[in-house]
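Below you'll find only one chain, the form predicted alone, shown as structure tokens.
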Amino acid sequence: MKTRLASVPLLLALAASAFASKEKPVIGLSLDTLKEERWQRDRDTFTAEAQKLGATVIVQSANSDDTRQVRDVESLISRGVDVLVIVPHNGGAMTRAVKSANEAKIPVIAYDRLIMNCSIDYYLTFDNVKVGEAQGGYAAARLPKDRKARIVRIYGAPTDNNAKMFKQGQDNILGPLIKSGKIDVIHEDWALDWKPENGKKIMNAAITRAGRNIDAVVVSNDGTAGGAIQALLEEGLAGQVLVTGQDADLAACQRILRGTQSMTVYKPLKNLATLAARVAVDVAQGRKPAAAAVLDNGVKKVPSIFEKVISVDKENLTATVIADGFHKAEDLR
């Protein structure tokens, strides 16, 4: 009897502790990296969001390494966090630490990378395939037309689904003309970890298997795009040669006001991690949130929300980064 009574109180005070955690939850963000400016935006932008509504966030960051990355979450998971988001830098290693999340009943968000063959409660992305068919779709508009046009090609990691369906979407727009002849890949290749200086040893070697007659490097994101530029500049290319990129970094801005890459996907960073802030807290306070797709990771159909993305050069800069507030004019110059 004395045991049962002695408990009430331990009883009442773990309720009053779930309770306050709902009220005030705790998110655990755990990013593949903070190298990349990007990176650093959304991290700051989810942080102040969540903040404003409540929330703690816990930052990690796994510097491109899985099993670190693994030893995040799972330390997120012992300190008890209400909710996971996580970026992952694989999203096949991620398997584990997701399924010691859903053990301890703590929900899970992929965020921008989908996290495969596991129980996930929501992904927040970009519509990824839509960033492929704008870097293919601007391509595709510039090529000669008078004769077959020579590309290289520069996917993004292999680890990172997301480098999946950016090609998917370029393959939508550049597959048809591959297929009869109007262009013609002279290389492509991975670039390991979206490191620029593989996208640089991706576009060295294409040069030297190919030689300099190249109309335009379809990359699939700016930090190689940058290191694509750097190898072209050094063999006297660079602004001859159309180059794609995604993600609006600084540097790349720069590059698009010289003339040295032609355009970038531009992904509004502030409105998905605001709103993957939003639907994280709603999570953990046991709400829903309404999801106008699903993606299936090989587990289950995923619930899914995608932002729309913007295509971006000298042209619609002002207009967009500018505007947006995402840079300002003065960093450009």
Ligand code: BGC
Given for the second form:
Amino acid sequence: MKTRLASVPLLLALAASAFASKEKPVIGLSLDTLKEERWQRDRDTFTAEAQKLGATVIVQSANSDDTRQVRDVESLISRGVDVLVIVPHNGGAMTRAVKSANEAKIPVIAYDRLIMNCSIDYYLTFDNVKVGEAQGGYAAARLPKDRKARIVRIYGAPTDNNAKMFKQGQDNILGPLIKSGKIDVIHEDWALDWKPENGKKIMNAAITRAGRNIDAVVVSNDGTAGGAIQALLEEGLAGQVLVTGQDADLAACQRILRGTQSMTVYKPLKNLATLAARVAVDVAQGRKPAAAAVLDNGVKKVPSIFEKVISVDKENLTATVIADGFHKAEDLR
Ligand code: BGC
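Switch over from the form predicted alone to the form predicted together with the ligand, please.
Complete assembly follows, chain above in first position.
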């Protein structure tokens, strides 16, 4: 048994936070990683909005390590935060930490990625199935029609529920074409931990196994697309093969302008992070913000909010990512 509740300074901290929760709630933000550019932006936008609303945010990042992230969340619980916002590295492994939060009566919001089989209060994310449909749809519309198209599929981290939803969206479009024999999937695999080097390894394996004759690589995010494109570059194939992505990372937008990546899916992070900060403060102050949807996490229909996503290529990059202030035009040159 842990003895943390017996500690006097901690009891004082808990009392202080309970008192503070009305006007100045303390939010614990537990991130899987800060490696991809997007998560730094999520953190900064979330923190800025929360501070505007009078809250304090304590941020932890677990460097893709489940044990560390569970420990992070437990330490936030023992610091007496009023609400937890969690981006799980592993939506299954995080169940344990949420149970501790439930025992401590601290509400939990899953941010971007779902946490499975436990009682969470809200799930705020982008429409992840639509992300996959945008990727699959972009490729399907541009594949050769006069012969069987040859594609490689690189999925995300198998520990991330989102990766399955991106695949599901891609399957919605590509599935019937694969079944009817119009598309041949010459190689497919999951990129552990969403690591770019794993994207590269999968692409190398595809070329070794099935040759250089490839029409498209349907990749689930920009980080792993960067790895796949590196492999294509080394084979002299970059720019000749359609490659998809997601996140509108700066490097990916540069590749789109250079022609080595074909598209990305832009997710206006500002909308999601701002909304999450508002929901977190509301929940900490005892309100129940409305959520238009629900998503089943195995034990609960979780009140959920899905933000819209935008498919981006060379044609509309300026009208979307740049016009929105997500990147500056001069940074893309
Ligand atoms: C997010 C993506 C991100 C990926 C890797 C997913 O859960 O939705 O935006 O690229 O994780 O961090």
